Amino acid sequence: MALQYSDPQVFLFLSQILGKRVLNRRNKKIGKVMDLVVGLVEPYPIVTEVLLSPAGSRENYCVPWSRVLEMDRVLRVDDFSPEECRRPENREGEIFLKDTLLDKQVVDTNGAKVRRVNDLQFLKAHNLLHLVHVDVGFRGLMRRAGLVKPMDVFLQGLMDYTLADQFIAWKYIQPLSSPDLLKLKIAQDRLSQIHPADLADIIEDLDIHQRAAVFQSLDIETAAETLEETDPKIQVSLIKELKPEDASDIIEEMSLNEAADLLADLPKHQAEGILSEMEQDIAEDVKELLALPEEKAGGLMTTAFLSYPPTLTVGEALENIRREAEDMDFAYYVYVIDADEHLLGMMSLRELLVSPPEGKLEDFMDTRIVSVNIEEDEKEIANMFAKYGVMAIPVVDDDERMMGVIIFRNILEIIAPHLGK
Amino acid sequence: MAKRFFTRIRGRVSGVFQKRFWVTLSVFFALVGPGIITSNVDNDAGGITTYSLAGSEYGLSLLWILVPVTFALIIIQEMCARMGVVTGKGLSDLIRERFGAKITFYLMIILFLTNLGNTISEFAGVAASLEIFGISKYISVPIAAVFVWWLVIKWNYKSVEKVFLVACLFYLSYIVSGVMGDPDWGEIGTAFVQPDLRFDAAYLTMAIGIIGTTIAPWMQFYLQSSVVDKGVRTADYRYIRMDVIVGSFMVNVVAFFIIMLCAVTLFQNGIQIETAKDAALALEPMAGKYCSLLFAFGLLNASLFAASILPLSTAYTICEAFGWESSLDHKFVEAPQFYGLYSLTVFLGAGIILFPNFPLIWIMYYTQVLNGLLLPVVLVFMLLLVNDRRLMGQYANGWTMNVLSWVTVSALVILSLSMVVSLIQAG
């Protein structure tokens, strides 16, 4: 603390520049601080103009910083023509900070959280003013409050504790407070840093707005895996929000039964239209899937997995896998069928690893299948998934034709409910 | 002519029943709840005390405040409804937003510091509606919160909100003890044409003690919350006004008839009570046994629901304001603060009551005079806040809007400073 009254400050608190008097070289008061502008630079964002609201009435302004002087109970700043002068508008590459972000919501995107910026800490070096930290303490807000010094003595006087001060390094915040913010290259690479089932637990914590804009930041690709991690009532309002052509860009990519589940959702004449944006081969294969009931093997199953015929070869298997996996929402087992589509066996992807390659399919695969009815119930299901212990389930119809496969993680959603808080 | 209009009124009757209205009805069944709720939250234990209070002393001369007071909920409700589906935030966050941190401090503390002292009334409410029927509080109280700590902390804020609005199907044993209590309705219609009005202090406290207990400032937060929560599109922001309006008239109805009961009841008899349960008791001998029981039911309802809801609304409430998690959906240790705050609220508005010859009216006192000093800044920050065109857009305040809430926001402001003055003399 003795630091903060001795010479030149090193870090100094957005908190404590807000609001005081700016004097001019004459030791005249001009007006006060009202807010900081800042260059979105790396990897630390530059203050480069003081928003003052000047003694009078007048309109507020900007002033550069660089006629900053000093900056010590007071900001006392040079002599300064009206043309350095602006008014208080946005412009690409720069942000108000009490504007946007003080007490504002911002993603931490190191902890995957939802914060709100209690204080913004700049560190001083050779007159420029670099914003290193946000503070989302509770001695943030204590500060803001005016009560850091009582809390202090306080928690030393009777539990010989000091609350410390919770800060983030800028690096990892992505602010919200405009979708233009979120348009910016750098934070689309800040978003991509965080894994899709905690960007669904953000989306989920923001504001209608903020979800829409942080949902478009996304590219395709972790739009989908987002998406698939959301909450049904979110997802539909998300898609609501798009256009068809970009919804069905979006939900070609995620996974065949969770797409169709998606669409179940929507109103009707939405999901047409989405469904008529999308690749012909893939929208039927949704269609095959939105017909079957959801809470039956039918609907939790996919129908993206691989099958070959039980002449292959082991070799040709694992050529075809390399092609053909990334298309597939589960590739760990291959199914072995016969031209009616019967199903005959299974082999896991490490058996066909370990198998000779000129090796045929019928003679290396398990013929002990665990299969399930189409009309099987979900809880039936999860509890197969526990006996037998095995990654994924052959669905098939009264004839022993395979429909599909249902996925451990697709049971997963049913029974995660029921494990409790 | 005529015939070429009725014609047409008739397509457009029949035509709104076919199709519209069942797609209109049904929207409106799965938004409704925010407004409903909120609304009959108000006729809590002190809600239905100063209506018990207000018949009692001042027969049907008070009836006609129901009025004004009805108007007023719709309008601040309103105001609070369409932030909610317009911005999708809730009032602590749009105040700590705008206003910033150090005043939504000092605001939150007193906010906790109120609805802790109503948490406190509700289940003192609790406490007294059991003891008419031979429990001793004792025993109601602590399994009271015990149980309305594990309905919100065990189940998922879906089935709490189902459970709260069979709550407020319950006060419908107001209206029926009402009616039971056999008023002269000619007696009650004049007393809203004609009021009575009076000008002495004992009769003003009266009416403004029923407008504080009905516009409360914690409900502004709840209201808007519950109705962010609900994910309305501003395309569907007319079923929660729906909503608002229908929840601010049920609550005045109940109300009415609470007023009334205890005008032609007590007040005709010249009996003299100091609190809802006296009401209670003293219905028996005039209204009949069961009357009287279901007034104390209604009371034991009112003061269970309204003991749930409070201590929700203030952890939801502080946490939105400090960017603390805040959802039933989270685990305690992902949400200690909400937990935390939550169970607080419950278990010291609990835990007072069971202290031996606790200053009830002491917190009440202390209650009134700051809910009477919060309500004006929220209100006006309310007002400032759906006027902020970056915030609102085109559903900002228009003309009309403005005229009608800063006179309603001003009539109320006046008020309750009115009241903070006059409790501060009497105290």
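Just so we're clear, the structure is a prediction, and the values are computed from it rather than from any experiment. Numbering follows the first chain given and starts at 1. Heads up, when I say rigid core I mean the largest set of C-alphas that superpose within 1.5 Å between the two forms. Compared with the form predicted on its own:
- The Cα shift for Thr313 between the two forms, taken after rigid core superposition, is 2 angstroms or larger.
- In this overlay on the rigid core, Ala164 has a C-alpha that sits less than 2 Å away from its partner position between the two forms.
- Taking 2 Å as the criterion, Glu70 does not count as shifted between the two forms: its C-alpha moves by less than this amount when the rigid core is aligned.
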Second form
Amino acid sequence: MALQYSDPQVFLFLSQILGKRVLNRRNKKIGKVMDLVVGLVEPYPIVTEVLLSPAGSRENYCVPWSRVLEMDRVLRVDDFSPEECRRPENREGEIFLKDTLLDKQVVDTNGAKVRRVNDLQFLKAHNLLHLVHVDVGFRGLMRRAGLVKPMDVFLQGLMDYTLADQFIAWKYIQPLSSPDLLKLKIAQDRLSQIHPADLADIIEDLDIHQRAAVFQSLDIETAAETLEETDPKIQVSLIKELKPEDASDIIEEMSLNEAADLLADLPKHQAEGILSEMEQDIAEDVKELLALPEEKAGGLMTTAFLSYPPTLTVGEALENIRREAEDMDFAYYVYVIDADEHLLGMMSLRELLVSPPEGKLEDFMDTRIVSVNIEEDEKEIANMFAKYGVMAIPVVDDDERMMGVIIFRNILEIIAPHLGK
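Alternative state: the form predicted on its own, after the form predicted in complex with the partner chain:
Only one chain is given; partner chains and other molecules are left out.
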């Protein structure tokens, strides 16, 4: 028997469905609704089963949604055989809504916030029940308590005000209650759409177990970008939960100075284990930075930057940038160095783009270079950034050989930590 509706589309709430009496065709009570099971299909999950608590029994079982005849004041079901039902055990691609979502934390990927689920809204149409919205507002709590109407009368009469619903579309929701849910491709796609800085804030708001589960569900590139935005103490706790080979994959994707800072905060044996798993050339670069004092220029710089000989043409430089920029920590300036790595000049990408492709870098480079010695302290470096308004400052040794670049963001985290991580 097909479902019959007077209205082709009706909105329902989980709070209105839980606890409903379940009757058979002959109007005999056979139990009550304990939960709903949905299949995690896109864009909106579909209810596949009703978790029934049978009258006179403690053994709950799941009734297929196809057996539901009516859902109004009661839930009426067609006759079914025991073989059609199953015990309430989790299956891949399905979740029990009350158990998994109600009163649980979820990520609002559109607003980039952690929210608490107070109710769930369904659209009943075409013989199916679709999960369409998550209710995160106070009105949802009042609905569950059966106090929405009294609250509306009180607020309308006293203040001429109606409390609005706070719904989030399901397509922006990522559940956090189960690590299995975070391993789904849907979850990875949704989380990767959040800006790394916002994702870092979300991770910091979670408890230690949820934090690790969310972080470990991210792809390597997103995990690295997020880790760079995260508080150093939380960085350490997240990396400690990983195997050395997994941690090395993520740290290799971080900027060199960020990777060095993180490894410096880890226990020595763990840092060495991760370094041994990293690609040799990256590991050597990181070790060089680890050997330098953190409060000096050497400890603030990155060794991944764009540098070319003075005789290279502008066109050749641009072609090289296309190949190399992806692996650079900073790609706004190009530095011109000689065969002995002495710093001769620099050009911005804008200057490169407007220069004749056949011209040589030495003909267009700016020789008025603002640089700092590798032993310069962070306070003086901060003053230089403020004075010259540059985005990066090259670091040189006593012989004016270029050693690295300090990016403005790195010094910002020191002089104004509330604006950094």
